[in-house]
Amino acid sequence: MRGCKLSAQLQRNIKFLKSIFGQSSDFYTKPMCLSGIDCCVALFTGISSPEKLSVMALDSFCRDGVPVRSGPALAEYLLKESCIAAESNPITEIDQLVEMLCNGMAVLLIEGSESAVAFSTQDMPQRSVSTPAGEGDIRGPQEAFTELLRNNVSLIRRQFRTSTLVAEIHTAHTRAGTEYCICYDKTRAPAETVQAVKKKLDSIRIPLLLDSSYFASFLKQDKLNLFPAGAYTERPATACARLCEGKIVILVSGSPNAMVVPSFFAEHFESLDDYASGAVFSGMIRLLRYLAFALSVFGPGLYVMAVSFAPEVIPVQLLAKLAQAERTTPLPPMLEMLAVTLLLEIVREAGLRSPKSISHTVSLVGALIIGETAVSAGIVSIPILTMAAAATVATLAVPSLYEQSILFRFFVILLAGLFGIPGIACGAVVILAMACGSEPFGFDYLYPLMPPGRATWQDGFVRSIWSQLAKKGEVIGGDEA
């Protein structure tokens, strides 16, 4: 079908469309006669509005008339001379025709013309713009992306009101022909990075594309590196902030989450509230997020290592309580910590995936089983449960690194329980090597944290005051002029 031209015979084109979509109840065709020329309107009800077509085109046809007497002249008149809001480019191929129909447009087929005319009559059901559900910022804009691609582009365009914003819509190589959009600031985004992203996305062949995260594994240079290839946001304000830094925002039709590339490690510890609050308070909160990430990854492992291999580092009074608690449990500290951490993840997953009507019940039952029954029966010690719960809560302080925190935590617990202090050191070296070895599109993943410099304290571990940030903006392709 690709590359096949439309026929000049109207009935042949209609017959071909009905052979493809004839069994679909939402496929609609309406034969009509305009200025003595046989025509036919084709569209999909539900994603295209016949009412809009009537107001936009058919009413004008009937009221003003069309001063032509042949099919090619009618198509030329609608495309170039009339005031009717038609698409500027004619449809000359079968695959273009199918794509326009599936995009919600109405297509006018004309007898004697090898070109069809498309009208933008999309009327797709959609979720209204609401507040973000996954990013808990208190200040700043409270709008979130929706599932409609062009709505998401308009949300960015409304906040990023400059002529330098480029939004290129492409069709992915999938069975469903899903659209995606690449947004960037042409004066700030490095041209070589933009071209590399375009080339990479165009080379992807997947059967289905439901979210921007489907692109993540293809954008990774090192497939074994656990750190994410991109950052994700459902806030247009955050996407605009990344565009100002010279980064690229990828939107996918049907997904309310935008992917930002290239992504740096420090971005996962930033939020919009950091820039709306005072510099001192924002710096303290950002340091707490780094501390929470370290606690979520290394906290349980350090406990297992201290209890099993280095009890001398624990204060005597605390050591006595820990020894008394561990004496009644049947498992060694490493297996006990792994079991509790795994059980907490099961409870979290069950509460997340279960229907809302019973999710609270799942959480309540899980808390009672772990918190009361397991401790009372001597299966789990209170210190183990406390440390595992603290690590789980700390993980939620940096939600964008949740998956990595869980995987690293299990890895560190195993090494700490098997090898002690060398195991903890080995785990830290492996995690650091992954972070240092990641170079998204040629940029240092640990920028601006490593190597330490002015940018580290300007907007890295802490945030400088706005008067300093405004003097020298952060742009990945170079400093702001």
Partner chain sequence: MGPFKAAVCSITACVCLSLTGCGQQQTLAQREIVRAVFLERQKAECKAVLLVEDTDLPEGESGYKTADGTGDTFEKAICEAELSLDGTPFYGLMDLVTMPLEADWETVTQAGQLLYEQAQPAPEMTLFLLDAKDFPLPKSAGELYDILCAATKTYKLHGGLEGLFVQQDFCALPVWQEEGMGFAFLRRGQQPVRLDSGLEAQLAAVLCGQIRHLESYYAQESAYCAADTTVQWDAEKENINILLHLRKTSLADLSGQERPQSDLESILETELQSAFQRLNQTAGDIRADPFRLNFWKTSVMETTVQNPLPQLIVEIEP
Contents of the next structure:
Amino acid sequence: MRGCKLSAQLQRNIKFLKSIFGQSSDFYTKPMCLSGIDCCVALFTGISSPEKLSVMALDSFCRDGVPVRSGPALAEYLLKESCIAAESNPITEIDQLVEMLCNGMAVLLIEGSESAVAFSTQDMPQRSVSTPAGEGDIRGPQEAFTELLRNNVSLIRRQFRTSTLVAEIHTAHTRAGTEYCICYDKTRAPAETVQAVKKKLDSIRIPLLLDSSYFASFLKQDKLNLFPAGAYTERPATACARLCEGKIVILVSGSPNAMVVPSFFAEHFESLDDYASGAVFSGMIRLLRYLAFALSVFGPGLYVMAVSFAPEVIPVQLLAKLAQAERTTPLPPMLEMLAVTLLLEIVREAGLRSPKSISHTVSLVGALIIGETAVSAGIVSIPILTMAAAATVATLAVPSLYEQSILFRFFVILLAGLFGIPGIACGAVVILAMACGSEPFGFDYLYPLMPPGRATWQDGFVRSIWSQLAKKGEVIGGDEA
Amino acid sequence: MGPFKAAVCSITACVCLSLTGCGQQQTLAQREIVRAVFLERQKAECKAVLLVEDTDLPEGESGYKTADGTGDTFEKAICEAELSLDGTPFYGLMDLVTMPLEADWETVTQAGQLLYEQAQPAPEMTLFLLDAKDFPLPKSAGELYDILCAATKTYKLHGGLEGLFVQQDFCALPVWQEEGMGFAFLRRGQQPVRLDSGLEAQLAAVLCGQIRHLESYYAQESAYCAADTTVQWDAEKENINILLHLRKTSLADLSGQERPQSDLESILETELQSAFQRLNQTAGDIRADPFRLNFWKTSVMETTVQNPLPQLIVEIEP
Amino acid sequence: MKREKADLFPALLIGLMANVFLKGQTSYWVRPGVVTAPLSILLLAMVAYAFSCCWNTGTQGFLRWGFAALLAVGSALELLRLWQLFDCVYANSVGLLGVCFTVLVPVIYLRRVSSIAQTSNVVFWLLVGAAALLLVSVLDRLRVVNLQTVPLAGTTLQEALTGQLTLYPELLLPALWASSRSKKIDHPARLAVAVVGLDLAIHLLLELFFGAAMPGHDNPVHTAAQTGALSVFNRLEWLQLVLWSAAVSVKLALYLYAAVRLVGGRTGTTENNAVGLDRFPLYFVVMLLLCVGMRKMDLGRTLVWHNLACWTFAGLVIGKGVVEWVLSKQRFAR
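Output block for the form predicted in complex with the partner chain, input the form predicted alone:
In what comes next, the whole complex appears, and the chain from above leads the way.
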């Protein structure tokens, strides 16, 4: 089928289409006659609107008539001369025809012409633009991406109203032929990075592409590295901000999450509110997020290390209480911490996956069972539960690194419980080496945090005032562009 | 076997091997948290009393328990005491050690070395020479511990285990008796010199850098002073001046005569000067250098000056 | 932003810092140490520079293997030194295999040169911060009068010179990758200043803290760190231990990279690795065997022998280089 040309015989084309799609009840064909020339409209009724087609083209045909006498002339007229809003490129190949139909276009097949004409009559049921569910920001635009690719592109273009925005739509090599869009600012994004991303994405062969994160594994340089290859956002505003930094935004049809590459470690600790609030407050909150991440990853491990190997770290008044609490529970501190952390994750997962009608019950049961009953029964101790809960809450301060926090936390608890201080050191160096060793498209993953420089204090650990930021905003391609 | 499989097998083997040598941590419940060690000598026998935090008490209560042992040496006595504990002794939070009042330099340094090797505690603990007849052990160990901790805070005591060894043949330690805090000079091969509680002992402790708060009766207990202290050394080519600053000084007249402040200050200064002279004399008698004058003499002063007399300059600030 | 050419200088500095912080015992008094420091710096820098020049004039296989062996033994000694420190401080809590595992596993993630360079940047600044924290926490306990007024006699000066003239492999490693003449001079000089300066500074801190008792202490830096207190935070030495372990991991990664360069290991082409992932099982086995084999040895004496071996090796390379230079001059003259 690949590379096969359309036949000049209308019936042959219709027969071919019916042989592929005939079993689908949403496949619609309507033979008709335009200026005495036999034609046929083909579309999928679920994703294309016959009414739109009527309004766009057919009514005009019937009203004004078409001053041609042959099929090829009709095709030529529709493509180049008519005011009717047809696609400007003719369809000449079978797989192109199939692609257009699957993308919701209506296609007009013409007797005697080896070209077909497509009309953009997409009318898919879609979710309206709503507020982002996964990113909590108080200020700034409250729009979120939807599942429709072209809607998402338009949302970006609404914010980014310059001629420098490029949005290239490609089809991924998947069974479903899913489309994706690469957006970048052609004056800011480094050309070699754009080319590298395009080449990489084009080389990916996967059976299914339901979200932009499916690309992540292919974009990662080191498969042993657990840090994400890209950052994700539901907000067009955030995507625009990243475009202004010279980054590339990848949108996938059917997914409301845009992927931003190359992504840096510091981005996970930034939010839109940082730039809307004052510099001092934003700086404090950003430092708090770094602290929260450190607490969520190392807090439980440090606790296990302290009680098991180095109790001298703990103030003596607290130590006596911890010893009393430990005496009442059956498990050693490491296992207890792992069990409580695991339980908290189970409760979180259950709350996430359960139907909305019973998610409240899940939360109640989880809180009662773990918070109240397990402690009263002496299965877990209050200090361990407190530390695990604090770490879990701290994880939510940096939601984009949630998966990494959980994995690292388990890893550090295990190492600290088995090896003590060298275990903590091992965990810390491994995590640091993962972050330092990451090179997304040749850029430093720890930029601008390390090595310390002007950018570290301008928009890294803290943020300087807008008048300073506006003087020289950091662009990843600033040296090369 | 491909290289990747070989790598996985090797790493797995390593992990298994490594896990055989780990996980030997102890839970808190298994540890006996030693807060203080009291070393005593009763005739020829050595006695050690370990004061341990009692974690078996109900929630909300705190207290201590003791474990004691005797032996020919302090090492054996400590071992005996450890054996009588249920769990493993943990010395990481130990902050007080007392030694017998009559201990000489050799005994004290041996005990210090023993603690370094056996207990491996943090060196930041407080050491006292204790007059045990006033405080029968182990019965009053808990109470004594609280008293000595309070004294450490009151006098801002900064001793440390390392303080026993900073000089090769000499160390100075605070003494605790029923009357309060005294001081002792211990020199290798010499009898210990004890300074009874009072202004002289505290002045010695201040000048040795071990305390930073002075609180004592003076003028035959007709006056009382309390002050924070700082000491500055001013070594010149021919003499050494020791500047003793008394800050936040509070002087109280207990005689009922309502003497003016300036009189109290001058009496205090006079007594400090005479105490200083006596201390110098005592140090000279045992050929010790508690105030580290040799350092200044060697580093700053002219070599022709043989035995410079240090001068004490007292500044009293209210 | 774009990752520049990896600079391994911070990694070399970390290696030297780890050597100084983890020293089992002090070796000289500060007063003679200050007197001998300029001479030590000069000697070390000259030897390192000469080694660097002579190394590149066609080194033979046995010299490469010799250098790699020195690095391997050095790595094992570092592991053993760390294990002994942990065993001393936290007796029976973690075995030799546990220490090897926790120090060697991070080396997998440090197999790329850029990774070593960037991680060492971070660890270097953390070590500097921790050292400052250590100083601030024990400041209260430092006494100027604890400084010992030892005479500047032959024995004390000799002790100081011997203690300072330790030829660490970090001083020789720049020979493997220094391309320009200026770097050949610059790196050894800076490293020599850094190691002698840091060693002297630590000796000064320890003498201010311990006074006359300084020579008798095992793991003196750790013992001093144990007394450190900042406000309500007591016993901060665990933080030092964590960072020292991290420094040893970075050091071992650097040694491994250097060894692979010397003996020509296969690198992965797709990931720009310095050391291929498939080399790690062999590396782990070799390290474990060396550690198990050497654990009963007297570590202090073994380190002295290792130092002598480094000096001998450097002498051999320099001697060979000098001979080759003389011969080439003669050939040119003819």
